[in-house]
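Given as structure tokens, the chain that follows is alone and in the form predicted alone.
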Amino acid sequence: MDLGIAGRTALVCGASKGLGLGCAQALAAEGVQLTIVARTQEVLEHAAQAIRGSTGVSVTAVACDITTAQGRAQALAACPTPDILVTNAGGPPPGDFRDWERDDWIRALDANMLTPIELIRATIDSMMAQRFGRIVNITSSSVKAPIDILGLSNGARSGLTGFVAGLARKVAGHNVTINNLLPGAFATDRLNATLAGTAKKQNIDLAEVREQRRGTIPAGRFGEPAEFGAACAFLCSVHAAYMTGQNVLLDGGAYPGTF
């Protein structure tokens, strides 16, 4: 299928590896000319190269802390009005809410719902102005399903959740589309570390924690970044114009609801 994206523009968060960089890639396959987001030059030039590499599309790469307002500006600065965004920010770490003090809440609403709502407030009238616009927020399937030792990022993505569902449908007519992806166990360093939290808490082996999580997915495995950003691309493209304000959730079916 063609998505019908080719030469459009994307700036992509968290871009260096995992679920951001899954993303980068398959916009790229579909020749979205993107600029790349991370914090750690080296890992984020190197994931530049591959993508420039085997897509031959043009890649511009910024390192910077896009949940700080400079960091925002330098991103912006590269990329001042994309076609495409894709916010994506690490998850505040996990724990117990009693050990949890006010700036630790004001880091994760900062990293998980503040930063994604200045970056659309920053990009979203240009879009609107061109009548084109797609914008996908990594959130995560705690938002459906709360994790208990997730405290953190199940408040302030909840938050952000709440945020698009309104603004979403202002700006629908103008063919500007908001939805959020809803990653659930995929293999990437945040399950790694999630897994490692459980399992210091619990006192018990990893290798144990990673099986018993393995076996809560009806689909028997962890996902892959690459189908990840299948998603995403999807979500990007004209034939999603009449899809928007949803959260997908791809998990898997660990989801145990209906709705």
The other form holds:
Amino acid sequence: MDLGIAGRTALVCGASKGLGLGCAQALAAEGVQLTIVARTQEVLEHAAQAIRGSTGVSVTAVACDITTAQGRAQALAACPTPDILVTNAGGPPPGDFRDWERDDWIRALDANMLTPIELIRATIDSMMAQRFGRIVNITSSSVKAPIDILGLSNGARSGLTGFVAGLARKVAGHNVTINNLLPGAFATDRLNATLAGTAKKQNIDLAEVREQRRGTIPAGRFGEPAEFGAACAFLCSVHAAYMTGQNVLLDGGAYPGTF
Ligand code: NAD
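Okay, that's the form predicted alone, but what's the structure of the form predicted in complex with nicotinamide-adenine-dinucleotide (NAD)?
And the full complex, kicking off with our chain again.
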């Protein structure tokens, strides 16, 4: 299927590896010109080279911390009026809410709620003016089914979800859509770090923890970033113009509800 977005421009955050990279690769495969953002220059440039080599699209790499005002300014200077915006940053650390001080909450809110909102604020008016815009926020399955040790993520991402639910309806008439993609367990560095943390805490073998986790997923495996990217690219396509304000779960069937 031709997604109808060749020649469009996209700003993709957190895109040197994992799910953000999966989204960048899928958009590039559709002929979208990219600006990709991550903190570590070398890893980001490596990703940019690989995308250029495999797709031939232009890729601008901006090494910055997207959760800071300065980082956002750098990213937006490189790509001030994207047709497509994919928001993403690292998830907050696990823990017990009794140990979290106000600053821990502010960091989580900054990264996983206020940064996407700031990026939307900076880019949505030009999308509305040109009558085309696609915004995809990478959130988490924790928005639908809270994860015990990830209270900072459950809380901050739910704030973003509530805000987006309202805004999506205000901009839908301008052919601008805003949707959230909710990853379950995907094979990325983030998942490896989470599993390693659990293994250490419970003093059991990492392979055993991995196997236990895999066993909770009806699909019987972890998701691949390329699968995540494919869903993102579809949400950014011309065909998804009537789909907005949605929370799309990609979790191999792990969420046990009917709706
Ligand atoms: P990852 O660690 O594999 O990749 C994260 C990417 O974001 C990297 O490119 C990293 O450099 C970049 N990044 C992180 N913080 C940044 C910052 N402040 N500024 C700019 N770039 C930054 O992680 P992932 O698995 O791809 O996860 C992406 C998001 O999805 C995270 O918020 C994570 O919590 C969430 N998530 C992941 C899973 C999973 O199973 N992988 C499940 C649920 C939620």
